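Only one chain is included here, represented as structure tokens and corresponding to the form predicted alone.
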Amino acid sequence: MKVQTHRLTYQTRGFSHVLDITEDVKKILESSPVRSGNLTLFVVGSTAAISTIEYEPGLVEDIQGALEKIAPLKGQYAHHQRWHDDNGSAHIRATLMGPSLTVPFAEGELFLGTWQQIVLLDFDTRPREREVVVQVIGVE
């Protein structure tokens, strides 16, 4: 068993920003000699999330908007009176999302479906610099 460990770092805009990092994913795959195995995805922090999606714009949208439903930005949140911050909606969104993914491999291969990508979505109220740890784990 051979587990790698990568650092991915993406400047965001927050507000429910969405980012394809597939691709990116992928090359950490292509690079690595563990050619089956899970490849797993953590973003660092608590107010940003890592899920699979239909990667298009009329979805991204969709996904907002039903998340501004759930967890409104300007909801009244105990958190922003207690740290007189004002991203209580943040860490909901990210809580109901999940900061993980665990992504299957074989021969190299991701197990993804034709439309589904991996996506960083930021809900923070302010832009960010992102950390997402991707390890890679398995057999060669």
Second form
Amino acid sequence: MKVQTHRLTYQTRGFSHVLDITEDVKKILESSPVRSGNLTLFVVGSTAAISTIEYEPGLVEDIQGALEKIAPLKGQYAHHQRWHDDNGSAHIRATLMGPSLTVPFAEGELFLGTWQQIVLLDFDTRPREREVVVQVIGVE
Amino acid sequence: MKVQTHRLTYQTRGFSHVLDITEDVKKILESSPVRSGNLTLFVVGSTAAISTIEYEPGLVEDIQGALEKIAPLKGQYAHHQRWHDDNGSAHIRATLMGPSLTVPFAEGELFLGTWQQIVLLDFDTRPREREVVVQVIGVE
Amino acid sequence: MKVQTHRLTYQTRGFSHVLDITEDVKKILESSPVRSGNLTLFVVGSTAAISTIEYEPGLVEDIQGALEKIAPLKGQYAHHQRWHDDNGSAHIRATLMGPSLTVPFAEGELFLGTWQQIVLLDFDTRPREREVVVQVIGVE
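Target state, the form predicted in complex with a further copy of the same chain; input state, the form predicted alone:
In what comes next, the whole complex appears, and the chain from above leads the way.
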């Protein structure tokens, strides 16, 4: 059994910037001797999330619209009053979606659908450098 | 340490069809020599999700109602305009809920509550054949 | 490879009580010989969830407000009619957020951000004793 820790770094724009990170994740797995197991993604920080989506500009716009309804950017947040901050919507979106995703693999291949991409969503209200931890656990 | 990959296949109706898959998952664990570890479920595709619920018809109706408010079936989606598709609501619901769930177990028993069932939710707008990957990782 | 199963128990107030459990989780990892791997949290029951948040009173209030919009405490639920129960909102919030979270670690340290705490959210409509399973899987 092996545990391999990798880190991916992204320059993000914030404001629900959605980045397709599937190819970077696949490259990590291709370079690994681990053939069967789980690949866990975890984004460090409390204003971003990881999920899967069919990555096309229409759906990126649609997920941004749905999150804007759930936690509007210009909404009223106690977080703003207490910390004179402006990213309450970012925190709420991140907590609802969650920072982590686990994708199983076998024979060196992730079990993703053809139109199912792994995405990093950055909800913060400014550009950020984001770190995604990719933990590979399994057997050769 | 062992990694065991199983696949479950379901015929689904779509339109937020909620299927209780707990018994199938338990059977996999019962037939496995792995006694302690994690069981990860992952649904292949971008219009379905995995979660837990107290599986009774009332709550199935309630979760369908809550998701209809968040991403209405007949809402306006950029995905529809770009791809002449009609399942934008399905994609949004799936991305918000996530395709994956990890349930720990020990002494061959999943740590589920008595009224906590594992469910597959299919949001697509047509019947589908769905594949759920069940990855068992742990020790004998 | 080692699998270690721990249990944390909390007295909760319900009504979207949000508890910061980060220190308890870190203590488990500090006392473990496992140095690299994944730590999976799973809350037993169908009316609670696990996620991360910047734990400060403003954001606790904000996440409670967002969930109240998504699944209002005093809303109409088929679950109430069928079971003469009053916690339909709790079930819906729990199913949407999910009962599980996986956090990778290396060299004995969780990959959490400085302002990213692990939280247990109890949505039920009465005080509860809650069990959170903490499964540590990895190598020494």
